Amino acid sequence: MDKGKILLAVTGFHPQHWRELLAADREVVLEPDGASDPSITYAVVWKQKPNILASLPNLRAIFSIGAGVDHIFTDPGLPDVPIVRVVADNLTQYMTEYVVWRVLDHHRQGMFYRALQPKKMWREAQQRPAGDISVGIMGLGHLGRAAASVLLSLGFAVNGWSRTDRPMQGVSTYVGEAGLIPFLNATDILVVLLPLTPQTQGIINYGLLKELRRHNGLGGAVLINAGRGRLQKDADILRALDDGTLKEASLDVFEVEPLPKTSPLWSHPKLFVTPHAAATSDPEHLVPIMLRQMAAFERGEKLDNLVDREAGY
């Protein structure tokens, strides 16, 4: 079967190192030979420009760089293909290091202490056990698993939500509308993993955070968001942080990305801010996943980590 081209189709940074790598093993352009390009088997995607794809008669199958798909599905020519998502360790690991790191952080009091130094106090904070602390992950899957397994590890009290039943061993898990509220009453640290859907865009409003235990351990509730920024209502969480809903916040992503140096979330003593970082795509171990899904499926084989149309994900 002859391999054809892959098609690099990314906005947003320069792609000059995956074209590299791709390269590797087969022929790499940045724009279709004309609307219906017949040479473009394969398309490697970030927030591909729209209908780009729409019209490639022999493609067959499109790669996500990211490990989130919803901007694939932005675009209104979106051809009936498969579509492959990113599952790899290292992204794993990324991931997982983020959630341990902020979820750590905000239990072992780090902002109380950071705000402490530049004011020269020695003060200490009552510190609780990790077993006094319920971390609830909002979204089972592969990585929020992963998160699951070492913070039970640590030996937190771990609660898990999602739209199907995802169980896991030593995590109490809720499912669907009608264990989310009984979820939240029960987290005091809300991590968030959740894809982005329209079932999911904006769930993380207002509403939802009142529900988060705030007597507690930790003095306050606590949001944590590693998945997309617009599974949250930028302007509730301030108003949760300013009124005692929440009593920190960690954010990785926003409403808008990069986040307008006006956004008042930058400064706000109760928040930390990080440039969607908590989990970078790294071509080095990426690209070879891609490949290897390539050829495989060109064997006949099946492509792993397939996106489901109908959920979004």
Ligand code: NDP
Contents of the next structure:
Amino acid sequence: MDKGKILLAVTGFHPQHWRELLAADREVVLEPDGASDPSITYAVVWKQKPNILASLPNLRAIFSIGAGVDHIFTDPGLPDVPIVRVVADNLTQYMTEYVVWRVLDHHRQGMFYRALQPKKMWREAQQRPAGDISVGIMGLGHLGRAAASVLLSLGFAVNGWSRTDRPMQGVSTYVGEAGLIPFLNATDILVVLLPLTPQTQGIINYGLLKELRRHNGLGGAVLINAGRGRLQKDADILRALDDGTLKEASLDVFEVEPLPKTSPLWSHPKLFVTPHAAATSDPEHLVPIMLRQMAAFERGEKLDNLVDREAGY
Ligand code: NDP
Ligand code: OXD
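Form predicted together with the ligand structure, per the form predicted on its own context:
Next comes the full complex, this chain leading.
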């Protein structure tokens, strides 16, 4: 099989660096060029415009620029070809850093001390050891497992929730709908690393947050969401922060992104906001992985990290 040509179809940022790196190895066309081009065999996409992939008669595979693929499934004209998602050490490392950073900051009372400093107040918060706190990872997949193993090494008790049975040494695992409430009831700090699918949309709501354990050394339950914004109901999180259902939260993702300037989430004193920056897709690391996969595919080998269309992730 010849070296396939790539369509780069991206919205929301300029993919110049992606283009340069891909073009070092094979021909690349930047959308809106390339419509109906029969020589295009791969599409590398982030939030591609609807129906553009459907016009490519010889498309063989779609490569997502992100680990999440919900942005691809919004396309009503999505062709029935394999979809490859990102699994890469540096992205996993970024996410692990984000999760561990946020867990430690909540655990070690970062918000409390940052509020005291401008007032020059010398007051020590009660501190419990990590072993008294259980971190529950909702979505014990590639990113969730990597974060879980570092949290375990720090001494936290770790729970994990997944759709299918995913045992992991040292982690108390819970499965599917039947496992959800027991998982929440045993969790003090909830870390959300789920994909956005029809089954998970809106799952982080007030009722779910009420189920978290809050009689713990932290003085309340904590939410950390780095999965997708539409997993959560922003208004329910505000309500939970205001009435004490949540002690604090860290959100990297929001129902609407960028988070509108008018959103009360920006200024909530118990909330730490980052702009969907937990684990950025870095072309320097990800393009070589994509190019290796394309070359292997052309030698007749299987594509790795394929999306399960039925499951939606
Ligand atoms: P994986 O597919 O490896 O893991 C997803 C996990 O979620 C799996 O454990 C899966 O269960 C579980 N899951 C999916 N659906 C359900 C369900 N209905 N009920 C219970 N569990 C479910 O994905 P990754 O770990 O690589 O990535 C996770 C998500 O992180 C991405 O989809 C993306 O949205 C987000 N992300 C965010 C970034 C950021 O910067 N904020 C950066 C990168 C990713 P099972 O194991 O049984 O399949
Ligand atoms: C991803 C993301 O899915 O950056 O990789 O959100």
